[in-house]
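The data below hold one chain only, encoded as structure tokens and taken in the form predicted on its own.
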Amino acid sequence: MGEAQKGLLSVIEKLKGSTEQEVRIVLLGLDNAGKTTLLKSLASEDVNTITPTQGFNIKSVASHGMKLNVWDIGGQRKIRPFWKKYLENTDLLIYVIDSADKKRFEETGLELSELIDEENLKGVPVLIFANKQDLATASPASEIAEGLNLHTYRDREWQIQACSAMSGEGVQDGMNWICNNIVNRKK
């Protein structure tokens, strides 16, 4: 069992105790960003054949009652437009940076901007996996995080996590953080 597959059972196990409970969740990113392999390997599929996601994909896991349904859509720019179609009834947004693409740095951040700004994203709690942290490219997710200045949302809590889709590595303590935040809220 692939360590980001343990990450999301273990959410599931500590939210056992809920009845029929779903929770949405948004995946977005600029295009190239890791979001299908993050979704991928939460789903334990093989990760090595990803193609870039031309409208979304959703994948649903449900264990105890629980039932996290998770909306991974395209990041190209043309698709961009289309995200807010999607946020309502949202309750967690994850935004996936490729760590290690300093020169799109500024474009990702723009993106984030006007997602925090969205009125069905008022108040939703914000995972930002900081990607591609294999690389030797890659900038530390302290770093994006002063970058996007992050510090200055103050009207939902949100969290950066350094982390590789590929390995697994980074995405229990972003699931982690999903459970103790995002199942708190909806009780």
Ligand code: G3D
Given for the second form:
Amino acid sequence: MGEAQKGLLSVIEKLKGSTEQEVRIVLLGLDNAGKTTLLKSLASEDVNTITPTQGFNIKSVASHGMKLNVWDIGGQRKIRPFWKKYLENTDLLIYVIDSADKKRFEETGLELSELIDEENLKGVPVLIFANKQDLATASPASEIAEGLNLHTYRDREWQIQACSAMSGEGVQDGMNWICNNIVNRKK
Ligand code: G3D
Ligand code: MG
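Having seen the form predicted on its own, can you show the form predicted in complex with the named molecule?
Everything in the complex follows now, all chains and molecules, and the chain you saw is the first one.
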């Protein structure tokens, strides 16, 4: 694997120079969006899976002063209250969308808008990965942005990045945005 694999760690290395605080990131999206694939390209470290409560699997990577938590959202109304703890003090939200799964655009849009309203994510910058762009049936990021009404987000920084977690294309661009944003926020 190439540069993309080192992406997040090198971002964190840079951040260490500018802050002593831990950087907390949550990576979310519907099941099958590509989170696990993306995670593998973001972190070369071993990923621990913890199960804090029944039916709620959370993958957690901690290294270099960074804490990254990942879980599937959608269809989990009953266990949502358990998320709270893992959304506390979040510095950045990464939201992953399967750009080729048009049937679930509405569902993923609803989940994102609910997340954005979470108290613990108030004002938190959000990077949206329009993933699976390598598929011929993928919708372009601009169309997805429109469908999600991203232009109405006025209380936070946001960015949509076309990518393929599989090939790594676009992942580094997303990392660069993260780097600039967390650095600006922590200053
Ligand atoms: P999740 O962790 O969000 O549930 P995964 O999603 O990372 O497990 O990915 C779900 C499926 O989508 C996997 O396929 C994975 O290989 C595929 N996938 C992830 N990212 C991409 C991408 O950028 N392009 C393409 N074409 N496929 C991708 P399987 O077949 O293993 O279920
Ligand atoms: Mg997964």
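By rigid core we mean the largest C-alpha set that fits within 1.5 Å across both forms. Note that this is a predicted model, so its numbers are computed, not measured. Residue numbers count along the first chain shown, from 1.
In the core-superposed comparison between these two forms, Q76 has its Cα shifted by at least 2 Å. Core-aligned CA deviation for K103 between these two forms: less than 2 Å.
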